[in-house]
Amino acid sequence: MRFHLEGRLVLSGDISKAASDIPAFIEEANATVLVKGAPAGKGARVGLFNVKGDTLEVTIDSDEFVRSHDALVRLAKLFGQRFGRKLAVGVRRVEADNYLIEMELEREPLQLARIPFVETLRFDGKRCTVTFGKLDEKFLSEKYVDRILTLIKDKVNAQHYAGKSEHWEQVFRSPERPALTDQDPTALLEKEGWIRRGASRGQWIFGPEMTRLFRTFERIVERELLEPLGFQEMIFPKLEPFSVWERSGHAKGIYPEVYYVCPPKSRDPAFWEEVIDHYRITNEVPLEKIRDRLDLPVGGMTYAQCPALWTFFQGRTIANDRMPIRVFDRSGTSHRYESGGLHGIERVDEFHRMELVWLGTRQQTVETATALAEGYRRIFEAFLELDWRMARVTPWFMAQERLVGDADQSEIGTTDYEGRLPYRKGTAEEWLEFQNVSVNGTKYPRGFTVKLQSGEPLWSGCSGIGLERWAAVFVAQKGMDSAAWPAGVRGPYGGTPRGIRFL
């Protein structure tokens, strides 16, 4: 990497009279603070410099060991130490007018990337050249430049990361089991009145028959997984502030899929009187008038369910005798704006699931994941009798955070469980992911500053049981006649309840 910066120190007073002292100061900086922490012969160096009244102009060239923007900040600190008392002059701010960076990428970009704050971005094969215009002190001192360079690398790598199909390895395939139907499960359920579309997009209302099937799945999971492994029930928040997503890592990219929550600017009825009166007169909700009275979003409806739990542990040290911690939540819905991907009950904006989270040492976390994997396999084989498969995949955060192929993180990853949809036979959508188990390593404990009493690294894992997707796979293969269902489901289901009939 190569960095070339044209910047300046803006001072609190004129230093023209001390101009003769500046060459020695620059020489000292080049020999000390600008190479501190770098290998011999590496680091940053001030080349040209010039004194103009209350400004010291400099050009700084560097490598990746001491980047030029960091060098400018170091230079400012040294100036204060050397001249603050002597001249009664301090550094008011640091600025840059031009900044050029060249770096080598791991791969050639497949298309141009758009990056905020960048003046020009050019690629020549794997060679990337970035230029910035005028930059203020906050931009230079708070790692904005470093994050932009990382963002460029991540965007280029993401162009080559086309999704799970490139990082998918089948590890188990059940016996092929004959399906009792070849119909779309959503169409079947809707026709028989077990479900009806809700008033909101991507939302369903589940009748007594379908709700009993959901509860049957839950009872099986409780009996076969949660109780034997000692999982305890908790209630996680369903509104997730941005501060949670910043720590969990979701703030890096979930914006197109979030249902945002905006509080009112005021609860004063007089502030809302025009809105109320407008509706009373027109019988129409004045959306634009409401929008004008909303404050900025504070966050969104729960997206991944488990991140909000981590504020319970945030900044705390957990006692060794409580390890491993195993908890689950089933207290409410999760929400994702699925855009054009809506389909039936398996791809919705509002969905129901049991979220399992566990914390422990590395060994305990991996052991829990293994026990869950064995339990799911037993449920899908002996109880639901599904046609299914299991695959090891690369989770999104590993690709995003550059953990792919890291030997120290080899146990981190996600196992997906996919069920066959007979009505989609021969298509790319024949298999539906309906379950997963993830070992997340130190990602969440590190993000929320959670420690273990012993000092060992704290690891965690999570597993989401999506009830809509379990039902979609089950009904797609087993149909709606509960008398023909496998005994492992038919028994706890107890027969189809008396549903609601319309005239």
Given for the second form:
Amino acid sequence: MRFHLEGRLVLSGDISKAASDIPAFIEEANATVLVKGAPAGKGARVGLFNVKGDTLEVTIDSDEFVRSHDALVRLAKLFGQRFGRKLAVGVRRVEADNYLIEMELEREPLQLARIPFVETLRFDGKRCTVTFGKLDEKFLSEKYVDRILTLIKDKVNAQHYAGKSEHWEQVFRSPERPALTDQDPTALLEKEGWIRRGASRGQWIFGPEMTRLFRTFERIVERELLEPLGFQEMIFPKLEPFSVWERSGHAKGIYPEVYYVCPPKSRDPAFWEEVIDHYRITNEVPLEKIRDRLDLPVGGMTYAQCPALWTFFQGRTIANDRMPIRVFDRSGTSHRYESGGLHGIERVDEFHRMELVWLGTRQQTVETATALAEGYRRIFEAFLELDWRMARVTPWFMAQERLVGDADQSEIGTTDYEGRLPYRKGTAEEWLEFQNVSVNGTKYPRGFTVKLQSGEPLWSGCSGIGLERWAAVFVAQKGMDSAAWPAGVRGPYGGTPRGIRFL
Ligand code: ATP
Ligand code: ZN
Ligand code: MG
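Now show the form predicted together with adenosine-5'-triphosphate (ATP), given that the preceding structure was the form predicted on its own.
Full complex below, order starting with the chain above.
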């Protein structure tokens, strides 16, 4: 890598009179702070310099070890130490006029990438040249440059993975079980009146028969899994502010799928009077007038469900005697803008999910995941009697950064549970992911600065049980005659309730 920066220290006073002290200062910097931490001969170096009234102009060349922008900041600090007292002059700020960076990429880009803040971006084979124009202190001192270089590398790598499916490796397959139907479950459920479309897109209203099935699934999970493993119920918030997604990592990528939440700019009725009057006269909700009165989004509706929990632990140290922590939430809906991907109850914009979260040492976290996997297996084999399989897949946070690769390198990873949809036999959608189990390593504890009393690294995991997906797979395989369902579901279901009848 090669960095060439033309910048300056803007000082609090004129140093023209002390100009003769500057060469020795630059020499000292080149021999000390600008090479500190770099292999011999690979540090940063001030080449040209020039005193111009209250600024010290410099050019800095470097390798990757002390990057020129970091060198400029170090130079400013040293200047303060050497001259602050002596000349009663300090550094007001650092700036750059031009910055050129060359780096080698792992792979040649397939197309140009667009990057904010960058003036020009050129590729020559695997060599990438980035230039910037004027840069201010915040930009230079807060790692913007480094993140831009990482972003370029990630985007180029992503170009090579685009279209390639993520890592997927089957780790279990149930015995093939003959299905009792080959119909689309949503069509069956709608026809029998167990569900009806909601007024909003990708939203369903679940009638008494269907709700009883959801609750039956929940009860099975509680009895067979949550109670034996000591999972305790909590209530997680359902509006997730950006600050939570910044810490969980979701801020890096979920924007296209979020249902955003905007508060009003004011709750003063006078501020809304025109909207109210407009509606009363036209009987139409004036959307544009409402938009003008909305503040910026504060975040969005629940997306992944577990991130919002972490504020509970944020900045705290958890007592050893409470380890491992095992909790779950089922207090509300999750929302995703699935756009054209909507399909029946299988892919909806509003869904219901039990989310399990566990925290502990590395060993405890992995043990919990293993215990859950055993419990789930018993439930799908002995209660739901599904035709199902399990696969190791790329964890979401790796997929999101498009670092698609081999996910089975360590204990960190995601297992997807997939059920067969007989009505889609022979198509790419024959298998539907209906839940997953993830061991997330130290990702969340680090993101939310949570520690363990013992000082050992804190790990966590989570598992999302999608009720619509469970129901879709179950009804797709077992049909709607509850008397014909497997005993493990038929029993707790207790017969189809009297639903609602229309004329
Ligand atoms: P897919 O690849 O099917 O979009 P995903 O990878 O986006 O799934 P996750 O983010 O892993 O799903 O969500 C965990 C669980 O949440 C899923 O296993 C599923 O049960 C449920 N889920 C996610 N999106 C939807 C949706 N649009 N409709 C219904 N359930 C969903
Ligand atoms: Zn989760
Ligand atoms: Mg999805």
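Numbering follows the first chain given and starts at 1. What you see is a predicted model; the values in this text were computed from it and never measured. Throughout, rigid core stands for the largest set of C-alpha atoms superposing within 1.5 Å between the two forms.
When two forms of a protein are overlaid on their rigid core, residues whose CA moves 2 Å or more are considered shifted, and Gln111 is one of them between the two forms.
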